[in-house]
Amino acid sequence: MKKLHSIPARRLLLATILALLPATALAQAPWQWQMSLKIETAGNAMYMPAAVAFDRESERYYAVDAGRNRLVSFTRDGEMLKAFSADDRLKAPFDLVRLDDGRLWVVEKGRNSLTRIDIGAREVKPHILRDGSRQVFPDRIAQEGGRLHVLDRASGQVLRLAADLNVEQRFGSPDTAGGLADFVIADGSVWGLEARAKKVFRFRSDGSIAQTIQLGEQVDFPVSLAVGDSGLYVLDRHQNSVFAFSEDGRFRYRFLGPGHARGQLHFPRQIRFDPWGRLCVVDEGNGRVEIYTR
C-alpha cells in the first residue's frame, strides 16, 4: 500500500514545486507596478488597445485603442487627457509615432495605410506603401535619425523608408520561415523578434545581420520585444509573462502572469520602454497599459 500511495504523492510534491516557481521569479524581478493607462468612465473604456507611443517634449503617452478607433492620450504620470478619433476617420489603428514637429503617422490596419495625423490642421492623409510592385502591409512602426521604418507583415521584414516613403533599407533574415513579429530601434540598431524560431536579431545599418540571439524555451509564443540597458525583455502572450534575457539570450526571469487584477495580463500585445525608463505593457484583453519602474 505504501508503494500504491508513493506516486500520488510524490505528483503532489512535483505540483507544489511547479507552482511556487513563478512566484520565485517574481519576487527576483526588480520592476514595480507604479501606474496604469486606462480610462475609467464606464461604457467608454479602452477595447483593445494595440499600442502605447511616447512624445518626450510634452511628456505625453499615446495609446493606439484599436478597438474603438481612436488615439488616447495621457500625461506623464497617467493622467487622461483626450480621445481622438479624428473626426470618425480612423480605421483600425494599430500603432503609431509623433515625430518632432507634431504629426503623427499612423499604421492603419483597416486600410493598409500608413497615415499621416496632423491634429492642427485637421488632415489626415492614408499612404499605400509599395516595396517594387509589391504592396506593403504596415503592422509596426519606430522612427529614427527623421527616418519611419516599417514592419511588413506581408514579407516579415523591417522597411526603412526615405523621405518620399520609397522603400531605402530592409532588414530581415532569410533563414527564418516565419519572418519578423515584432521590432524595435535601439543603441542606433534595428532589433527584430522572430517568433516561430524564437529568435531575436540585431541589424546593422546596411541590414547585415551582426547578431542572432536564440531564446530559450521558457518563452512559448514571444509577440513583442523591449531593448534596455540591463538586457532583452520578450512579452509571450500565451503564458501572460515578461521574459528576462542578457544580450546574449541568457534567460534571467520572468514576471507578470494571467488575471485581471494589478500585476496581471490578459492577453498582452506590445512591451515598449519609455523615454523615462519605464516598461510599459500593452495589456490588450484588460483594456489598459501597465506601467513598472526599477
Second form
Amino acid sequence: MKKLHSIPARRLLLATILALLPATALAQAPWQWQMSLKIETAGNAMYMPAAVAFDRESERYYAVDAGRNRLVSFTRDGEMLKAFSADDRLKAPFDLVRLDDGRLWVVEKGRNSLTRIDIGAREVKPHILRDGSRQVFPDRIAQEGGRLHVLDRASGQVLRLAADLNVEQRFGSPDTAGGLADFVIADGSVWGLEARAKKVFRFRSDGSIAQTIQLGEQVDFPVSLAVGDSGLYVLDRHQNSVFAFSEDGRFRYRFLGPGHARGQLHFPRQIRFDPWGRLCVVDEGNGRVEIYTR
Amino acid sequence: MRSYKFMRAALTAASALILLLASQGAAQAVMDCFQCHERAAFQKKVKHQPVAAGQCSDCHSPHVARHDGLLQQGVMALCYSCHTEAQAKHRQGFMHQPVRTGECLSCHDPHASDYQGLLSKRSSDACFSCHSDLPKKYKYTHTPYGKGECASCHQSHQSPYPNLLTKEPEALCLGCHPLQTVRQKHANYPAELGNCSSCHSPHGSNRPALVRNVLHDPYAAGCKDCHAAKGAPVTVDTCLGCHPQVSEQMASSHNHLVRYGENSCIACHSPHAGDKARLLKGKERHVCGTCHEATFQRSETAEFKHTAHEACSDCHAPHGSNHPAMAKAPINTVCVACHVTHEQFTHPIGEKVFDPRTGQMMTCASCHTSKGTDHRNHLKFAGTRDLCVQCHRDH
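The block above covers the form predicted on its own; next, return the form predicted together with its partner chain.
Now the complete complex, all chains and molecules, led by this one.
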C-alpha cells in the first residue's frame, strides 16, 4: 500500500487509467470509420445526397445526389464508377432501390413520382401514385422479394404496392398526429420510425403492430433508422449523432458528432446497413456517405 | 473515563458557544444589511421566506461574489437550490421562455411583493410586460382576457399542452362553454365539433363571436368549397389544388409535407380564419416550435445567438427547399441579404472555393452557425486559432 504513495507507482496508476479510458470508450462505440463515398473532383462533389442504396450481386453502392439531380455509383471499396442523370431528366431524386432484374425505382420529389428507370433500354417512366382518392407523396422506398414499399409523406404510412402499383397494404402508427419519417425492412418485418413521438414500430405483414419501442429523451430529432444484428440505430439530424439501442429499446451508446471532419456529420439524412454489415450514414451537409465497420 | 466525560462536556459547551455566536452574528448581519438597504422595500404583503427570516446571506454574499447583486450563484441555480420540486417539474413539456432561460426575476420579486406568488406586478401586467404586442382590448374581447385573468387558460411556468394551456384546448373551452350550447350554435357545422381556435380567437377580435379577423376565402364563402360532405376529410390535395405555388415549393428534396391527421397543411395553418394573412396558427416561434422546440431551446440558452432566431421564415422556406436546412436560397445569399457588407471582406467563399474537409463549396455556414454557439460572432470554434486550423492544418 505504501508503494502506491511513491511517485513512480502513482504515475503507473495514472498511465494505466489513461490507457484504459480509450479502450472503454471504444467498447461503448465499436464503429470505426472505413471510407467515404464522395466525388473528389473540385466543383463536382455531391450536393445534398439524400440516400444510399445497394446492389449485393455486383457489389455496388448507389448514392442519390439530390442537389445535382443524379445517381452516383461506387464500388464496394468506395471507388466512384459513374454519375447518371438519365439525360438530365431526373428532378430532385430522393431515394432508390435496384431490383434483381437491374431496373431502378427512383423517388423523384421534383415530380412527386415513383420513376422506373431501365438503363439498358434508356427508358425513364414516372408514375404518380394514388391511394384511393388521395395522391401519394413518395418519400422513402424499399423492396422485399421484388415488392415495392413506399413511405407516403402526406399520410405518414408505408404502402406496400402490388405489381400494378396499387396499394395492397398499409403500415402506420396509431397516433394520428404524427406519421412515419423513415422505414426499413429487416428480418422480414417493416420497421417504422415515428419522429415526433420518438417511437419505432415493428409491423406484422398484415399491418398490425408487433412491437413498439419508445426511444429515450436523449434523442432530439430522429430522421432515420437502421436495424441489424447488433440492434437498432437511430440517426439524429440535429444532434448529428447516431444512437444505438438494443432491440427492446434499451439505450446503449451514441457516436459521431457535429462538424465537417472525418467522424463528424452536418445535417445527416439517412442511416442504413449495407449487405456486408457496414453502417452507412448519408451525410447530406458534407456531401458524402460515411461508412463504418465494427 | 473521567477525562472522556470531561472532553465530551467541553465539546458540547464549545458547540453551544459557536451556535450562540453564529446566531448573534446572523442577527448582526441582518442589522448591518438594513443600515444601508431601506427596510421598507422588504416590508410588503408577501415576503420571500428567507427575507422574512432575515436570512439575507442565504442568497447573497455580503463581501464579494461572482454574480450580479452579490448573489452566491446564478439566479436559476440559486432559486432551484431551494425550489427543487419546481426544478424537476419545469423541465417537462412546454416551458415558458423565461423559465427555460432561468430568468425567474423577469416575473418574480425575490424579496417581497404586494402580489401572490411574489409576482413583481399584477399578474396580467407581468404578462403584458413581455407580451406587449397583444392589445389589452379588442372590439370584441374574451371575458377572462379582458379581466386580465391570463391564468384561467395559461400556466405560467410549464405545461404539457402547447401555448402553456392549462388543459387540452377543447376541454379548456368546454369548461366554460357547455357542449350543448356549442352544438346549438354550430347546427350546420360540416365536421366533428372541435378545434375551436381554428375559427375563434381566444383573446379577442374585431368580429362578433370572436371569429378571427382574417378569413380564408373559401371559409368566407361557406363550407362547401372544401367540405364535400359532412365528415368527409379535406385532404392536402384540396389545399394544393388552389395553391399551386405551394405545390411547387413542396416538390423539393426537403419539404414540410408531414402527416398531421388528414391534412398536413393544418399542422401550421388554420383552414378557416387567422390573425394575419398567412393564417398561421400562432407566431412562428410557437408554430415551428411545435416540432422544432429543441432547436429553439439550444439557441435560446446558448451564449451567443442569432438575433432574428424567432423569425424562421426570414431564412427558411417553410414549405420546401432544395437548399441545406431548408434555407430559402443558397446559404450565402440568405446571409448576405442582411449582412450586406460582409461580402466585401470575408474569407473567400462561393462557387470557386471549396472546403478541404469535404469538397463542398465554402459558405458562411462553413465557419458560422446561426442556432447558438459558445463563441463570438456565431463561430463554430474559437476565432483565435481553433477555427482556422480546422482547414489550415499546416499553420
